[in-house]
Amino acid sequence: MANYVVIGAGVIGVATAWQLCKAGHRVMLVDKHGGPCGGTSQRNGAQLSYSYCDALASPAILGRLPSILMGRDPAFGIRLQADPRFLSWGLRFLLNCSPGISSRNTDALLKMAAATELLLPNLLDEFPLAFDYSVPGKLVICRDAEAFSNAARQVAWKQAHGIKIERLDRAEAERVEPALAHYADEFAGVVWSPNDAVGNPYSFCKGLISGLEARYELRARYDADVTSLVKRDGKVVGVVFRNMETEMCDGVVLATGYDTRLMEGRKFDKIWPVQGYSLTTPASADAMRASITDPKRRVVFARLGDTVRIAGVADIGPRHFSFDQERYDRFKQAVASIFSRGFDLNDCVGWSEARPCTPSSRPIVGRSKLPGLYLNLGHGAFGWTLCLGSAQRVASVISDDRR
């Protein structure tokens, strides 16, 4: 039995703690916030999109780049930065937009998502968590006949990979999800994936941490500000805190999203924050049951019990960002232009955070260049969908290193 410190108590860190506890290790889970899910995981889009975790860098976004740079795209925003790390990240992002590379990246993400889908029932057998979990399926809007036709190739490719997915015309889509009858715009059809799920990541993390504390004696510590790593003979053997005693250990896992301060000095510029917004509002009787994604506006809808979680926007800009009321208001206006029924936008809680994105959309999972330090970072918009799969992978690497 070994001792590990997991830094970051969002869905990635909590899932990693579960896998390490199951492997028989003693685990200390720490976070700089006052509780779990204080960052990106707190109020994300809530969709477990096993069938639709396509890489952000793609030929499609490359085609939208001129309108994005001119500020005319409703979903994306770019504020160019005179920062070498930003320029390096942006160049590599563009290189990942080629069709072949984008397809390989998407394939890797789908495999990791499939691992999460397989692991979640095992986790729920061990810990019967209450987190508004359901499997209502997911509908991705195809705005016109061209988009509906173009979706056929991607659907066939995913079907060949064993994913249950199909195209439905508008009439068929409305039979699956009657709320689409109130969708404001014309659309040709949808891509329907019936096995996609939803769940509240904040409730998931709180419940799982409680279960791990009771069953595996997990130690969870919050308001824990890590300042540096302890190294001995070139290996990480501990964590130094600003406000707690140093914790010695056999290894450390970084699950800190876009916060890579502990990696500074090693030119760690592979992750950049991409800011998004969400709102949560009570659901009315005619709110959607299935998840819905509008790719043009980059807005997603997920029904969580008696609420609707709506998330969207991808703004690439400063590393140090803040809540932009004007941008949030435009996001709300975009939501209002899609649905006028199902929820009340005058009664909602707004929120903003940033997704930790790599140029390829693939997370960085496994060993670092520093022995004893492991990485589980950079999951972009798919942290909730990939969390168990990436946790299993990093735990497997740690087990291999201990043999």
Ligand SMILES: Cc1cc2nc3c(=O)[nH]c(=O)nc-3n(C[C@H](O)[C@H](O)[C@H](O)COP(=O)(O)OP(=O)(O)OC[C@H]3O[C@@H](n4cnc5c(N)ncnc54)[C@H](O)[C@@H]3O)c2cc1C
The other form holds:
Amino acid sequence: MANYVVIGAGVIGVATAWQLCKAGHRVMLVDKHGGPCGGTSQRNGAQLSYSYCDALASPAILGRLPSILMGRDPAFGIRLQADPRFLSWGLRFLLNCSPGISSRNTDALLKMAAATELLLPNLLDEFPLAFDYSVPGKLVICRDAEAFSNAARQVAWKQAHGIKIERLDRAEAERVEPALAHYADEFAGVVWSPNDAVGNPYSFCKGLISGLEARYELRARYDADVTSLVKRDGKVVGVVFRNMETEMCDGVVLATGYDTRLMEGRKFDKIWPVQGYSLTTPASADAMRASITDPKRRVVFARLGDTVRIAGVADIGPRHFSFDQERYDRFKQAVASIFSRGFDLNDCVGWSEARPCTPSSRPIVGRSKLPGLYLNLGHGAFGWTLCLGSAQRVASVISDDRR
Ligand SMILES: Cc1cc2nc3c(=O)[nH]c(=O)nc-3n(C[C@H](O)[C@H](O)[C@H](O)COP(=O)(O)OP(=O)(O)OC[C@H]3O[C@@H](n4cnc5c(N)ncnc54)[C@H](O)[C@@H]3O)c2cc1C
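Return the form predicted together with this ligand of this protein as a structure block, the form predicted on its own having already been given.
Shown next: the complete complex, the earlier chain at its head.
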């Protein structure tokens, strides 16, 4: 049995801890916050979006770039930064927008998402967690005939990848999800993926950590900011906490989201935070059951137990960001302009965090350049959807290194 420290108790770190425990290792899961999911995983869009984890860098976003740069795009924002890491990240993001590269990136994400979909039932057999999990399916709105017709190619491509997905015209879509009758605008149809799920990542992580502590050799340690790594003979063999305590181990997994301070000495420029907002509000009788995505305004709606979780906005700006009340208010107005029924926007909890995005949208999973240090970082807009597949991959690399 080997000892591993997993830094970061968001969905990625917790899933990694599960895989390492299952492989027979002793795990210390540490986080600088006072409990699990203090970062991006806390109140994200809640969607296990197995059929729709398309890379952010795409020909479509390239087409929107002029209006984004002029501040006219309802969903995306860019504030240029005089930071060489920003410029390097931005340049590589643009290179990833070509149709071929973007499709390959989406393909890689779909495969990792499919691994999560396969692993989740095993996990729930072992730990019957209560996290408002359901499989209501997902509808992506096509606003006009052109968008509906363009979606045909994407749907065919995904079907060829074995994904259950189809197009429905408006009448069929309203039969699947009656709440669409209250959608404010005209729309031509939807892309419908019935296997997509939702679940509360915070409850999932909290429950899974308790289960792992009871069944395996897992210890969780909070309010524990790791400030550096202990190296011996060029290998990472421990971590140092802000209070100068150390924890020695056989290896460390970095699952720190967009916080890449521990990689800073290595000129790490592969992840940039892309800020978003969510709000959670009680569901009323006519709230949606299925998840609904409005791609133009990049707003996603998910029914989470007796609440509706709504998420959106993608702002690429400073590395150190904060909750922008004016931006949040605009997001709320956009939400109100999409659905005027189903929830009460006067009674909601607002939240903001950032997606840890790589230029390609593909996460960085596996060995680092330093022996003993493994990375599970950069899951962008789909970390919840990718978490189990990604954890399985990093655990398998660790197992290979132990052979
Ligand atoms: C608005 C919004 C909506 C989203 N909606 C969805 C969705 O519907 N579906 C989906 O799949 N994904 C969604 N995402 C993306 C998803 O939330 C992220 O990809 C995912 O949460 C990343 O998880 P993580 O564990 O890598 O990061 P985090 O959850 O941020 O966890 C990293 C943890 O590391 C800790 N940490 C960092 N540095 C240190 C250190 N030095 N010492 C100790 N601890 C440290 C932090 O405290 C933090 O708790 C959304 C994101 C946003 C912002």
